[in-house]
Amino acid sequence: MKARSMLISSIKSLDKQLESFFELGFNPNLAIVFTSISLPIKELMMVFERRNIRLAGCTSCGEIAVYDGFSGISEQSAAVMLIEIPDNQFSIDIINGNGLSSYELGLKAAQQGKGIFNDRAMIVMASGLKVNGQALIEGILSETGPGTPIFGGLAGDDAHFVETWVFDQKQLLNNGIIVVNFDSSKIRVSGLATSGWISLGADLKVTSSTDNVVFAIDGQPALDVYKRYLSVSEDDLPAIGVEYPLMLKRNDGTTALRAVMGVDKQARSLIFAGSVPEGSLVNFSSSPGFEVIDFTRKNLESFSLSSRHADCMLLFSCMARHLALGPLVIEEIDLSKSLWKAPLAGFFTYGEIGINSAGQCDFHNQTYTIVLLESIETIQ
């Protein structure tokens, strides 16, 4: 596997770009990309069909890079990853969600991918506003299995929380999935989740609830829980709510972060990122601040002793990240890029996928994400 990434600011740069590669003897036949709703989506599609470049993308908000020596973060861009890679060791399959419940997509993306590869792996991207990224990741897993290595994130829109898109190199859908299977025989995937959020006040209990829809936590309509533990409006909705979620406790001991997707004003109810079962005790969580970044690198560490190479890597972190650190946010960026020295291209989400803390794949909110790709010859 050889592997590319970079920050593009315009159509015309991507070709440029892609043209210096192919140049310079670098054939890509694979590119992941993650791009600002700011950029025509359907010519930059057009750009990779018209090079016989497969394609898997969503609309992001807020693009990482690392090549080069450089590392950075942008807004209306895109960031990219060329891969180089034999035919028979990916395939990609684009679903549109219109008339399935997020469960039945993630069903039916794991179904269309089955029996290409013994083993697989699966990178992930569905839509942000309309997938619950919990029901999928049941969907998918309900096919895989647990042990099934399944990494990813749920596409942006530049924070406008209005409409956000997945494509490949043809179609171009503001409902469904995306997903680069990987012939885990041949190239590793690997990753790890990581958050640092921490908990607020006491104990709630989420009293009505429908999949990833609150409707009343502790009796009292959800929106004005929100409203009062917060003091802030409903005009501050759901912007703010992706920087304060709620830690979700589940019955294993393990804890789940879920951020506002959206509001329903009408029927004082919100709508979460990801499912928030009836009967579910939560808090309210927020960044402790700066700490985070030692959270991360400590787990980043731990992790790097049995994940020491990487040919590739791609990073799915929660939008709140970037709101809560700030510029410092590259700080963390660049801990991946001290630890394994590999290209890298990410994205700002409104949702991950990855594992969890008692090894099994999860749906997240506030985490930092990293995954690593890696030829299985480079490991032998």
The other form holds:
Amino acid sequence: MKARSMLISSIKSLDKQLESFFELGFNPNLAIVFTSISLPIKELMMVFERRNIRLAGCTSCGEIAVYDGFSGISEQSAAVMLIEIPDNQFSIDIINGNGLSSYELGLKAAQQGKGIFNDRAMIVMASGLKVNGQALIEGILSETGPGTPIFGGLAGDDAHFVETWVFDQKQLLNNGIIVVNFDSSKIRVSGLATSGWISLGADLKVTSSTDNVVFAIDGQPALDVYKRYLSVSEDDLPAIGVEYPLMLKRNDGTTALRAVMGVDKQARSLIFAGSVPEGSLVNFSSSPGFEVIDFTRKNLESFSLSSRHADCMLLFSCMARHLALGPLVIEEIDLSKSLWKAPLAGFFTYGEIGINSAGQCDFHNQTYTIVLLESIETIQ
Amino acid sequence: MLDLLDKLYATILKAGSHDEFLSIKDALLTEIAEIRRKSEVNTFQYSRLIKDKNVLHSLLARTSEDLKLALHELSQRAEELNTLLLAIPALVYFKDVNLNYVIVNKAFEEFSGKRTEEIVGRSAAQVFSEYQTTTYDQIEQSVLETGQSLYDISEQLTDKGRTILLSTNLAPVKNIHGENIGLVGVSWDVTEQRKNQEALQNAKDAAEAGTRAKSEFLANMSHEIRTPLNGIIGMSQILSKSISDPPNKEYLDIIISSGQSLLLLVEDILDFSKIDAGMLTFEEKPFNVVNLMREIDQLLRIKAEDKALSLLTSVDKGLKHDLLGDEDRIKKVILNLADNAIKFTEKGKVSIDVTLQEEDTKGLTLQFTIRDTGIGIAKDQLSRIFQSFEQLDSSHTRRFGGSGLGLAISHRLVQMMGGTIKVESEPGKGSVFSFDIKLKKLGLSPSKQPGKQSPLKRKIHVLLAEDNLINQKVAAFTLNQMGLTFDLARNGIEAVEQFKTGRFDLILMDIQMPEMSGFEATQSIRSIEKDMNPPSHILIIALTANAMKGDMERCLQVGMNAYLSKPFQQKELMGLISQYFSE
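Show the form predicted together with the partner chain, please, the one above being the form predicted on its own.
Shown next: the complete complex, the earlier chain at its head.
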């Protein structure tokens, strides 16, 4: 596997960069792209179609790239990962989510890529602000079983919370899912989702909810609960609900963070990125401060003991980490750069999918989810 | 950042000339860029901290408000619980994991005679010094270990010479992490309650013993009355054969019919007493309705013909199954109703019809209908016709006789067999009595034809085992009348000995005999038969004055083939004999 990443701010510069790579003898056949909604996405798609490069991409909320000793984040740009691997080692499926529940969408995506490889790993991006990330991953896992490595993120729209997209070189969907399946016998995909967010305040009880829509907490409308406890106005949501998400206490003792993705002012309800079952206990949560970078460092270092090498990396980092760490967020990105010294492309997300330190594949918010791709021939 | 600025300041001061300044320009720009970067971080950190602080302050303030409210609610709940604890008459206590009291209620204080301060922090052994607590401590320990509640533990303690019985419930108390932190106990003083229970039980036992004694008395009386009655009726019948002068013959016939009426009365009273005492049990034995109706037809035909009435019996042709049920009781009800019909009908006919009402795979419902063309019953009297001791008109008693128990007994018997009995009537035209009974089905069987008396094909020699002299004479007379020859055995031992001679076709076996009872004699005979080569099986018919159900069952159990109630009628014995010997 050969891979190169880049951060481009226009279609023109994308074109130029690709040309220069071809001249160097690098001929990518797979591109994974995370782009701001401010770039002309259809033109971007055509660039890859014209060059016969298979494309899997989604919109973002800030882009991230590491290459040639450079590491950076930017806005109104696109982060591009270009990969040259044999065509028979991956496949791409893009599925329209209209008329499907999140669970059905996940199930359908997993069924489409079934049977091509004996074992597979999946990179998943989903669009649609009403997508229930938890139900989506449950749908996928119901087909693949728990052993399949699955990583990815929910698409963003530069914090507007209006419309998000996924695309390949031909289709652009504002409610759908795109999946890159890798042949696990050829490509090793591993990764880690790490959060570090801490819970604040007393337990509150979700008294009325359906899937990922919460109507009432402790008998009060969910929107009013956020307003009252955090002393914010209605217009501060959903953004404030991404920075200060709810921490959900599950029956099995684990916790999950649930960021607010949308608001229904009429119903005074909040739409979360993942399921919030009625009757469950929740707390508000917050980043512990800049010390969260140390938490990430420790987790990544211990993960690197079992995954020492990477040909390239993808990073799905929650937009809330950008908001919480500001300019220091680059320090967190540099952690992966110095540990694995491989090209990286990533974006700030509205939600992440990945394996946590307990070894379980789950839907998350607020995490730094790093994914390592490595050709197994390179390992040998 | 200040040190960076100081450094920058010093560097600029050191630059003496324009050229010197130009030579350090790049270094200065680098330093300024670094300062700018750090300043940017600082500014972000500051605004971020302010934002976090605001959110956290708000959250803290709201959480404090919540907490205050929750505390207020909690103290109110605690107050309510305290009031409840005070008011509750049972002893309530909480103990910690070391089984020392933590909280006790007022009733507990009063019971122990100590104040809360003297109880809390102490164990049961310390609070109740005279009380042996080891066993109880073990029970409490097990509640803590298993986490399972225990209910109604009995505890007995002696206090100031008084024995107190306590009933206690114990439940473990857990903290929010599910760990046992102690237990709660609730004890009731059940001393009075137990005393009352005992008294009630004693009263119940006494009442039941009384009922048993009453029923035993009735059974004995019935036996005692039947034996002399048997003698009176039997001897009078013998006498009646040899007397021909009209006035004396008439007197004797009155003695016989009065004796028979008395016998029926005794039987009715016995039946009714048994129903009343709840002693009546029902059997489920195979029987055939067609055969039953043949037998009933035979029994009633003479009575009907005596009054020049025509008697019609019919059985639904669809009835092909043998059935399971209490044949004797059904027969009793039909006979009661049909006897009445004959009794109250002067001319015309009496009919008995059996129809199939419902049938499924398991069982069927039969309806028995008894119609007569007799005097009928007035409408206002229909409702109380099935009540005890009720004859419609007291003049009927004089005219027709009877205990007035027949219909009440029939009504109760049908009810107890799960059926209903009904009556329709029009005075002067006749009455229709009907009852239905649900019965279980047995397999299909072609009905046998044993009821019909066919002439005996051979001579039958009978062994009569009977100790009572009068009964011997009555039986002898009947047997002679039937043209049977017989030998006599005066007790069980003699019966067994005579049996061994092998001369007999049939044994009529009394039950209550000296030396050896009929039961023992039968068992002995059956065991002798087993060793015979080839094995044989003689017909043994019990003659019993014991109308109690248990005795009849026992007759069959010990190996008898049938039983006859004394005094037996020629017809009954004939019916049985022809069943076994006519083919």
